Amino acid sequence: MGRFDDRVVLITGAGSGIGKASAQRISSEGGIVVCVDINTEQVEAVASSIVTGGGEALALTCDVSDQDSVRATVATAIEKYGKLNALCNIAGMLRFDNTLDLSLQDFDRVMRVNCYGVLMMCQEAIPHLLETKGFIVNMASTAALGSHAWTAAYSASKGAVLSLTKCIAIEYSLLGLNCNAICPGGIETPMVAGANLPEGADERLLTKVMLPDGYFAPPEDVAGVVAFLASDDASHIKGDFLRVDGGLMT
């Protein structure tokens, strides 16, 4: 028996990386994965081989910076299933800038997508949450712990998932809601990848985020911790987070 037979898990991101990593292994876990995603073909082509591998699982394709999108997203997972068990945002976008040439509109871009998008989601999840006395997994960052050089969106917009994760927390805390968040180092995603370091930046300084042995974690590593915390394991862990970085900010 796994744990989560007969439960209902929306994943945001799914299409790559940690979110994809998670919804594989929600699934493997016997959970019921509804992969959310903004790249149509990326998404379903996670919720196929989950389907091919026995599971069950659902694409939809969303923009969690879209209030509209998020709405009618979760709308059809309640049609389709009749409940919800746990959300997992893991949806996200990097950028890296040199703080003087950040645009507002790029910041606030990566504020809606990282932030808004969290919040938005979690609005329209929570009263079917309640419902299952189920659990909230944030993606926040080391980015909102220490201090990383180009990040200004992107740390604003994670330390702020961490704030909002520990007022869902204690606000819905009696009402049987269970939220964290889960802080990840260095990991070999898709986003990571993709991102650039700003004109004239000074490699140096990534000795900040960098683990002494240059190495970057599979998004296994981190879906493992997301399981952990979307399931009964996680019900006395309460507006906390877990750091998935090797020790990185040890």
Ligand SMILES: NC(=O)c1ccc[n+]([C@@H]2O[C@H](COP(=O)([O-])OP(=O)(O)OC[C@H]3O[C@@H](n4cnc5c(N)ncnc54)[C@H](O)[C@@H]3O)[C@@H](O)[C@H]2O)c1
Second form
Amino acid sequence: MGRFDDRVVLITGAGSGIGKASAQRISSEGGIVVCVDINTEQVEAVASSIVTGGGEALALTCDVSDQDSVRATVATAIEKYGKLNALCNIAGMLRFDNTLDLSLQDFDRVMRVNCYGVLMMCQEAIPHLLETKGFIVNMASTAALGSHAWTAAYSASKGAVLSLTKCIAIEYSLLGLNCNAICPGGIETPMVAGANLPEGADERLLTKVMLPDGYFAPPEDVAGVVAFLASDDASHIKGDFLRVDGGLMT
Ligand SMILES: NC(=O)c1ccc[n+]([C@@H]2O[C@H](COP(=O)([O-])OP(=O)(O)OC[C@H]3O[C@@H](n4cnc5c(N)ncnc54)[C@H](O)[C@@H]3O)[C@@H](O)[C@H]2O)c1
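Okay, that one was the form predicted on its own. Can I see the form predicted together with the ligand too?
Let us now look at the entire complex, which starts with that chain.
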């Protein structure tokens, strides 16, 4: 018996990094995974490798910052599988800026993907999750906890995700919904590999965002925690967050 046998789990950001590893992990424990991402090619590749391996997966292209796209995605998942047991909001974007140079358009884009995307997914999924007494796992970041230079937009968006998580958790707690967050730090994914520090960044400040040995953990280290918080094993944890950061913020 797998923890996710006969459970339908929708995972955003499933085309890469932590979302991809989470889809693979939950599938390996018997879950039916609805793999959602803005990158069609990548998300289809993830879903088809799961299917090739004997799992059940559906790939859906969706821009989580677009309400119509979010609505259509959840509707398609429900139409196909008839229920939703868990929602894992993992899609996200990162940018580094000197705060004085950060345009409102760029701030808005990060908020739309990282924060509005989580809110809109929750709004569409919660009615279905209430029927199954389901689980929400939101991806925040150690950036939500402080001391990450050049990430005004990203840190603000992740701080908002943490607050949103607690609000949803308490608001629906009496109805059986379970909502928690994860704060990863230093995970080796394309997001981190592709990030460029802003011009003139004083790299001494990197000591606040990196472990002293520079170690980056694989996305599978976070995927196991996503699976835990999306499962019955976490049923008595409500509105909390788990740091998966190798002790960075300890
Ligand atoms: N890697 C880390 O160290 C780290 C640390 C803290 C938090 N996180 C968070 O973990 C999550 C996953 O990041 P990752 O490191 O795996 O990065 P990643 O770039 O490998 O994966 C992010 C995925 O989100 C998708 N995505 C981006 N914008 C989207 C949109 N508008 N709609 C739908 N999908 C979209 C991308 O296509 C990509 O597949 C993010 O929310 C990120 O902020 C990562």
